[in-house]
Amino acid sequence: MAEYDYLIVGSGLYGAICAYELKKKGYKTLVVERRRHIGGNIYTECVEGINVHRYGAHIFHTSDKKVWDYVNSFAEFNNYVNCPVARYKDECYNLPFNMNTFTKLWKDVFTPAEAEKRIEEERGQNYVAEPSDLEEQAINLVGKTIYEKLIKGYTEKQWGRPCKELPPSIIKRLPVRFVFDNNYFNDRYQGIPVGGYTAIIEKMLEGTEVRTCCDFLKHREELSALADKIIYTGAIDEFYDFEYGALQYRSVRFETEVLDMPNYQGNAVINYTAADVPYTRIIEHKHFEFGNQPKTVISREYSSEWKKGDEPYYPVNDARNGELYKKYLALSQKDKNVFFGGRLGKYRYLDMDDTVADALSYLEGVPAKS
């Protein structure tokens, strides 16, 4: 008889929720984590009294009250609202694209009607009824000026590909508003957990055995023998030893430094949209929690093509990878005792609220242990 009911590979948000809910249902679980710490990519670490998002900015937002109430049961959330700024050379613009953006970009635009007219004029003969790539989709949405200043360079740095080679679906996530509103998200609820995300994961994993610095794939046979079932939140192609070839991801390198000043850039997130700036954005972590510490911590983010050994961050969800993922999905469906979850397990981008909802949906189908 196995020592554990479930082996959970990965201690990020998805894995931690599974551990917490399965424990409530009476199951004994073991969580193994390849990194030296729990929390996956939402891990936060206190530096100079500031909660630093070690793997990029994570702002919780959702319109699902059930999800919002669930995460608030583990922490108090502040009232941070995400209002990023885009810097193009010596110009700064508000994001998402809204009336503040348009009135600064075009000196003769003051009203929503004037902004819509200008964008319509900029579409001109470039409008495509059925966009086949990101460039066409972006110009359809906001015209050529905004595309060339605020989208093209940033997007090509982020994905490492010309916009003409990227699917139009990527840009559909970008909000465009004809009101003076800098709130990036349309969701009803939004905020940052007071004390950082790591504290949430710690509460979820309380009472569960966790082994950090433990690479499942290097000890697969030994670890698999410990449990009846496995919940795997790592990369699905890596689990199958890249049998059909590697799925493509984008990776991110973070260059973090402590600065001896109270305020570096005046905002939590500033995107650098010019192609000749090597990083995509700078995060100033203290502004997520309205900090007034004497020092500050910033992180520059550099996007790169993923290769084996790197940390995979963003799935490249184009047609080629979609077909390859289907092969791995079919393979996984033959493994009745292994369930794949999370961003890497399902090879799709998931916001944190999607991750919570997806995990809870899976666990609803798991009966309490008799």
Given for the second form:
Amino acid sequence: MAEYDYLIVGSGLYGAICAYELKKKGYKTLVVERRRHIGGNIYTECVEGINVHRYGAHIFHTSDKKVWDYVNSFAEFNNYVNCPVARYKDECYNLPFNMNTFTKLWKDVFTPAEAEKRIEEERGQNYVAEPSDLEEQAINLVGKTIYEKLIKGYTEKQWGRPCKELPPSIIKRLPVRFVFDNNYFNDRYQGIPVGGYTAIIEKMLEGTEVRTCCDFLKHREELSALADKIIYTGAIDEFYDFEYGALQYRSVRFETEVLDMPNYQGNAVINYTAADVPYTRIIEHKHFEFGNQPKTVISREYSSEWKKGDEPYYPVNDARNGELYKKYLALSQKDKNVFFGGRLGKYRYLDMDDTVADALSYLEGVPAKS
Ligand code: FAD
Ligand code: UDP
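Please supply the corresponding structure for the form predicted in complex with ligand UDP (the preceding block corresponds to the form predicted on its own).
Complete assembly follows, chain above in first position.
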């Protein structure tokens, strides 16, 4: 008999929920994490009294009451509403695209009807009934001026590819509203956990053995022998030693600075949409929690193509990678004792609420230990 029922690889949100729920069901689990800390990409660290989102800004938003209640059972959430601002050269605009954006951009636009008419004119000759790339989709959605000022530069920096070569789906989820409403998300519930995300993961992992600085792939044989089953939340292609080739990801480099001033940019998120600014956005962490500390912490985000050894962040969900992922999925189905979960295990862009829902749905199928 193995020492543990489950070995969970990765202490991110998915792995931590598995550990918590399996413990409740009576199973003995061991969590291994290759980083020096728990939490995966939602890890927050306190600097100058400010919870810094080390792996990029994380705003919890969902319309799923069950998911919202679940996360609220681990932390209190504040009333933060994400209202990013876009900076294009010497101009600032509200996001998502709404009446505040339109009236600032076009001095003769005051009403929703005028904004709709203006966008219609801007689409003009460029309208395409069935857009086949992101540029066509964006121009259909908001016309040429907004595309050129607020979408093209940002998107090409973020994805490292021309908009003409990107799928329309990337931009489809951006809201366009003919009301004065800067809330970036359409979801019913939204907020930031008071005290940071790491505290949530700590609660989930309470009473579970966790080994940090432990890379499963470097100790595959010993670790596999310790448990009957494995839940793997690392990258599926890496697990199989890139047998069919590497899946593509976008990576991000965060340049974080402590500044000796109370307020650097007046907002948690400012996107830099011009192509000649090398970073995509600047996060000022204290504004997620309405902080009034004497200092502030900012992070500039630089997007880059992932190469072996980098942190994989965004799966590149195009046809080529989709096909490659299917091959890994088929291979994984032969490994009866290994289950792949989470953003990297499933090679899917999962927001936190999707991650919670996905993990809970998997765990519902696991009976309590007899
Ligand atoms: P991860 O957090 O990546 O955890 C996987 C863990 O496994 C990592 O800690 C990793 O070190 C570990 N691991 C991997 N391989 C091994 C190995 N071989 N051995 C040991 N350990 C290993 N969602 C939102 O809802 N709102 C947002 O605002 C938001 N912003 C985001 C911004 C960025 C830049 C990114 C990349 C994602 C964002 N997300 C956001 C999504 C969110 O981060 C994910 O939903 C969530 O973190 C997924 O959790 P996970 O456990 O699947 O993956
Ligand atoms: N986007 C843009 N300009 C912006 C913000 C977003 O063109 O100022 C586009 C860009 O293509 C991006 C997509 O909208 O990839 C989705 O943006 P979002 O901020 O929702 O993505 P995230 O970075 O949170 O995954």
